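Next comes just one chain, in structure tokens: the form predicted alone.
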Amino acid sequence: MPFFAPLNPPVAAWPGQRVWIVGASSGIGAETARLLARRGARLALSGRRAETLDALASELATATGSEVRSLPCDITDAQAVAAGARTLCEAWGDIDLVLVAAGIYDALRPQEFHEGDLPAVRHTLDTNLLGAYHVLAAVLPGFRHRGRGHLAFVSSVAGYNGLPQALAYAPSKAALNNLCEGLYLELQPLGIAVTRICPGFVDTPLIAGGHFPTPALQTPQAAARAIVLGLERGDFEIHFPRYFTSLLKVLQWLPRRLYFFLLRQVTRP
């Protein structure tokens, strides 16, 4: 493969593509579903809120004429995720792309952390990190057998560096970022694509009520457009808005003394 070729096969056309969105109830997952339905993809929408998924599936099928099915399941339940994958393979014969958009955020303050916060930590890791492994266990054997498939994970720029008030969220996303790189190295030679999606701040329920700055805040619709465009380009990492996320990438290379100083200036009450 030429050095500057796309790291993944670009998605040249969406009509007929069988896409499973895990975490489609709201936010980035729901808006990406809306955009892909308009482009003709066949969709399965998963999440914990069955009524919300049913309403969204009905809305999109009516508005676009695309096939959109509701497939409720909790990403923290490995058996439910595996059952969902089996249901789709029986109905579709195959899955072309899985977009894992499920995620939660708990604002855990370092100076107030205590034993009572551990359940929130476990729930965050179960959803943001172990949930990704549940999806892998459900779909990867089939992808390997067929020698094709696409795994896309919505992570976060919060995984680039340590952050205050994100003692569970940021480490979960840092681990997910690392997982995506390892998966790419292992799976790309087998014909399986892996995409890591690292948004900046997006105006979703995930950050509602958070007591922290939200520079370069994006709409979920803008996030969905960036994700679909990145998949169409064949990117390994999709990060946006670029003027903000590129700065955060630079911060990864700073000496920690300088990084801590700069971050305290930004986050100081």
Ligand SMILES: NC(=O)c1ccc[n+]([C@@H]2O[C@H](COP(=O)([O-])OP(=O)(O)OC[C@H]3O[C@@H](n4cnc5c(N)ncnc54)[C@H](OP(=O)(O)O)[C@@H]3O)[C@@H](O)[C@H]2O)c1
The other form holds:
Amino acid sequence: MPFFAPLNPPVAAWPGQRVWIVGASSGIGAETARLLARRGARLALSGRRAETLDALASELATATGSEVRSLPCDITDAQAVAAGARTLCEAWGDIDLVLVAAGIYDALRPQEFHEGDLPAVRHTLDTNLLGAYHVLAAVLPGFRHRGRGHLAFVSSVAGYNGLPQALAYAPSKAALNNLCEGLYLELQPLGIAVTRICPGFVDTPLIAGGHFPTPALQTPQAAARAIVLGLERGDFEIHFPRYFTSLLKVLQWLPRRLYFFLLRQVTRP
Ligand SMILES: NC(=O)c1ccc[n+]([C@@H]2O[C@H](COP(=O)([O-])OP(=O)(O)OC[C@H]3O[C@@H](n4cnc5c(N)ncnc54)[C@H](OP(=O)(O)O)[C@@H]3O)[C@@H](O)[C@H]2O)c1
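Alright, leaving the form predicted alone aside, put up the form predicted in complex with this ligand.
Following is the full complex, with the preceding chain placed first.
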């Protein structure tokens, strides 16, 4: 592969692409589903809220004429995720792209951390991190067998650096960021694409009511456009908005003394 070639095969055309979005009932996943339905992809929408998914699937199918099915499942339940993948492979023959957008945010605070917070930590890691492994276990055998397929994980810039008020969320995303790199190294030579998606702040239910600054806040529609564009370019990492996320990338390289000093200036109540 030439050194400056796209790291993944660019998605040239969406019509007929079989896309499974896990975490499609609201926010970034739902808006990406709207955009991909308009582009003609065949979609399966997963999440825990069956009624919301049913309503979205029938709204999108009616509005766009695309095939959109509701496939409720909880990403923390490995068997349910495997059953979802089986259902899709039986119906579609294969899955071209799995977009994992499912995620939850906690606002755990170190000063107040106690034993009672551990279930929230477990739930965050089960959803944001182990959920990704459940998807891998469900779809990778088929992808490997066929030597094709695309895994895209919505992670976060929160995984770039340590953050206050995100004691389970940020480590879950740091691990997911790392997992995507390992997966890319292992799977790309087998013909399987891996994409890491790191949004900045996006105005969705996930961060609603949070008591923290949200600089460079994006709409979920803008997030969906950036994700689809990045997939079309064949990016390994899709991060946006670039002026904000690039700054956070620079912060990764700063001595921690300087990083802690700067972060205290911007997160001070
Ligand atoms: N909003 C931001 O500022 C921001 C920034 C960076 C990264 N992100 C990431 O973007 C992704 C999407 O979040 P969002 O902002 O769009 O928030 P959102 O509107 O709350 O969407 C979260 C999605 O995850 C699904 N989900 C949660 N737990 C699940 C489970 N156990 N099983 C299956 N699905 C589950 C939810 O569906 P159900 O409730 O129906 O299960 C929902 O569809 C998350 O991974 C988040 O970490 C968000």
